[in-house]
Each structure stands twice: as structure tokens, then as C-alpha cells.
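Just the one chain here, the form predicted on its own, laid out as C-alpha cells.
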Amino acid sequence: MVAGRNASGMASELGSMVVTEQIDAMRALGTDPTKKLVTPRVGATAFMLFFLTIIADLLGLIGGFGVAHLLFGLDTQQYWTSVWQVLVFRDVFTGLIKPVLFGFIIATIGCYYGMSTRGGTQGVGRSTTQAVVAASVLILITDFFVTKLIFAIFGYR
């Protein structure tokens, strides 16, 4: 969902700037559009996806507690003790390294397709669609290989 939302947003925003020749104007004024437009987007997406994942994990733990307590009658201390015992470093590491990689991929793909837009408003639409598809597929591929790598490094339980 983040790939669709962010990659399309970046591609359409930068694509519109390319089509209306704002990028060319930046170059004519001696400003590097990559440094001013692409780098902040890539850094911010990777950084914020990391924290978005932490918030989602925390909400998942709280939701799990709600289900365990309300539906199964599990004691509060028993739930949190079990969660603490089951949680291992590899899971935390995997869960927090992947979002940084995914954020980098999403922003890089969105910016690439946005900066390479050609053909007016139709080109912006095409770039937006291509960015979403490319980011989604690349995330799936990266997820597979990063998981295999982490399993190779830490071993599978």
C-alpha cells in the first residue's frame, strides 16, 4: 500500500514538474534537481517507513493483547511475558531492516519514473502506473532475497 501511494505520488509530482519544464528551469538556474528533489524524498521515505513499521508492530501487539484478553481470558502479565519470551533478535532485526530497504526502493523507483516522464499528461499517467507496478514487483523480489539472506546469516529456527 505504501508503494502504491508513495511511488505514484512521487512519480506524478516529479513527472508534472518535468512536463511543465520546471526541472529544466532548475537546471538552467544551476540547481541540481536530483539533490533538491530526489535525495530528500528517498531519505524521508526510508526513514519514516522505519518508524511507521514500529508503530504498526506496537499496534499489532496491543491488538493481540486485546484478542487474547477479551476472547481467551488471558491474564495481562501472562500475555506480555509470553510475547517477551517469544520475541527474538532475528525477528526484530528482519522486521526493521526490511522497511528501510523498501522505503529506499519505493522512493527511488517513484523518483526515477517521475524524472524520466515524457509525453505530456499522458506520460505522467503512464509513469505513475509504471512506478507503482515496478515498486511493487521489486519489493516482492527484494523481500524474497533479503529473507533468504537473513535466514542464511541467523539460521532458521
Given for the second form:
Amino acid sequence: MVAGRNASGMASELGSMVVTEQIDAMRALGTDPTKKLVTPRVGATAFMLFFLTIIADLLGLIGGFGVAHLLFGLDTQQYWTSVWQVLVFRDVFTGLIKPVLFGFIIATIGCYYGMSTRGGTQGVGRSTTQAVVAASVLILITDFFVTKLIFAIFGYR
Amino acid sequence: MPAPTLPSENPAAAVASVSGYAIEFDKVAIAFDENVVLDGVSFQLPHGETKALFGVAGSGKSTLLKLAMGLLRPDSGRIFVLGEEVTRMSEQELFELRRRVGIVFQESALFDSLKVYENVAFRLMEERISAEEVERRVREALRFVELEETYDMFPSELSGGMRRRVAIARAIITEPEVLLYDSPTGGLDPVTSNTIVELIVKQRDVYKTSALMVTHRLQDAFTMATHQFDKATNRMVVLPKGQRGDVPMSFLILRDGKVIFDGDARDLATSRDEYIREYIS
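Form predicted on its own done; form predicted together with its partner chain now:
The complete assembly is shown below, putting the previous chain first.
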């Protein structure tokens, strides 16, 4: 979802700046567009996706509590106690290391396709599509290998 | 229309580099895929001179400006700007050189997410100059192009002519030694075009800035060749008959990637080349 939203946003924004010569203007004004436009986006996405995941996990737990309590009549204390008991360090580590990697991938791919845009507004559309596809596929591949690596380090449960 | 003044009129700064040329192209060639755009282009731009570049659409005029700025790399040949060989410099070294060169892009290329004052102040803010100094210089530059009232506006709120003038303010705010104009009057009404031509003439005659100007409008270049800026009246005045063309102004015409004419207004007017005669008629 974030790959679709952010990679496309970055690719289209930077792509539009390329085709309207704003990137050339920035270089002409003595500023490195990579430092000015790419680095902050990559850093901010990796940083914020980490916290977004914490919020999403928390909302997931609250949602789970709603279903368990309202639909199945599970006791409040019983639900939160069992949640606390099954939660282990590896789950938290895995859940929070991946968003940082994914954030890095999403922003890097979005910025790369944006900055390599050629061919006017048609090129902006092409870059946006390519960014979403590449980011999504790369996230799936990375997810597979990172999960394998974490399992290799911490062992299977 | 009298042009407003910039307080720090310092022609000496504009001609700091006294040796060689402001810009020199030596057998420069560039092609995009199979399309040869420039093929062995050589010319020199002396310090303090303004050279108007002509050629049909797609003849490589804008490419030539981007090559001079180091935004593109030629396939072969050498380019010197203010004595530095642009073609051998790294991007990091080019950032330093570009601080001494200003450029006005064809479509202005203002940053659409920034306000007018942020656009004009961009280079100063990158150099971490104090906010008071930045505001003072931005207001001066905007006053120079008669657009001080647009200080807090976004580029999308401006007309094409106003955007072009803001782009000029952004290019001149650091008092560059060389200015590159890419069709500064293209698509503008005659009154706005004349204002911009007057600003360019003032840069040439008062600040002695060397300039390359891409244009399709022959009349603008001839106006520049037959007028000079009068500091006393703060406006552009026509030169007396007999002295017309006695200003640092030259013409260069590109055709099929090659230079077919490089000379002053008199040479151009008396040229016997059929293509040139047809072009200027």
C-alpha cells in the first residue's frame, strides 16, 4: 500500500520536475538535486515507516481485541494477557526491521524512476507505473530473503 | 519603460576573469541516439559581449546552453567557461563554477512548490546567508525586474512574462559573470518582450555581463545591437545613426549542427549567403 502511494508520488513529483527543467535549474543554481531531493525522501520514508508500523500494529491489536471481545465474548484481561504472553522479541524485531528496509526500497525506487524520467508528461506516467511495479516486486523479494535470514539467526519457533 | 536599478553596480566584478574568453567552444559535437545535434561547433564569446544564437527549431541552441553550463556532456570537443574547462570537470567542481554563471530557462523552470522570494533566494539560502541579507537582495532583484509585489506569490499565480522576469531575477541575484538566456522573450507580448530586452541590455552595458542568448526573434537581437543603456535616464536608448552596431553584440547562426555565421550586425546585414538572407528577411 505504501509502495503504491509513496513510490508513485515520488516518481511523479520528481519526474514532473525533470520534464519542466526544475532539476536542471537546481543543478544550474549550484545545488546537488540528489542531496536536496533524494536523500531527505529516503531518510524520511525509512524513519516514518518504522513508526507507521508501530501505529499499525497497535491498531491491529485493538482491532483484534474488538473482534475477540464483541464477537466471541472474550474477557478484556484474558485477551491482553495472552497477547503479552505470545509476543516475543523476534516478532517485534522482525516487524520493525522490515519497514526500515521497505521504506528505503520504496523511496529509492520512487526517486530513481522520477529522476530518470524522459519524454514529457507521457514519461512521467511511465515512470510512475514502473516505480510502483518495481517497488512492489522488490519488496516481495526482499521480504522473502529477510524472513529467511531472520529465521536463520533466531531459529524457527 | 525605464528599467529600475540594482544598487551594487560593480562592473569590475563582472570582468574579474580577464584572460581568454568568457565562453569558448572548440569543435564540440553531441548526438542523441542517431540524431547529430551539434557537429564540430567552435566559437568564442569575449568578456562583456552578448551573443545572440539563432537557428531553426531543433538546431541545438538550447543544447548548446546546457553544454556551456555543464548540464550535458559533449561526445567530443572542449568547452571553456571563465577559463575553466567544463568538459573535464566533475559535477562537484561544476557546482562551484555554476555559482559564477546564471541561466534563464526557456520555460522559466521556477520551483513550483516554492514562493517567488524562495525561488529568487534559492542560491543565497543554499549559501547560508543571513535572512535579512537574503530579503534585502531578493527585494532588490525583484525591483530590478519590476515585480516586487510578487514577493509572496507562487509561480502558478504569475503570467508567462512575469515568470520569465522572476527567472531573470533568480539568475542575476548573485551578480554572475556570465548569463545564459534560453528564449527569454519567446511567446511573450511585445511590451513584455521589450522590458526583458531592456533588462538584458542593461546587464550588458551597466554590469558588463557576458551573455549567450538563444532567440527566435531577430528583432530583439537587432534592438540590442542598435540600442544601449543610458544610466542617466535609466532606460534603453537608440544609438545615433552611424554608431549602430557599436555595442558588444554579436550573432551566431546554427544550421544542421554547424555554425554557418558568427559575426556582428553589420556582417549579418551584408551577408551574401542565401540561407542567411532568407533567415533575416
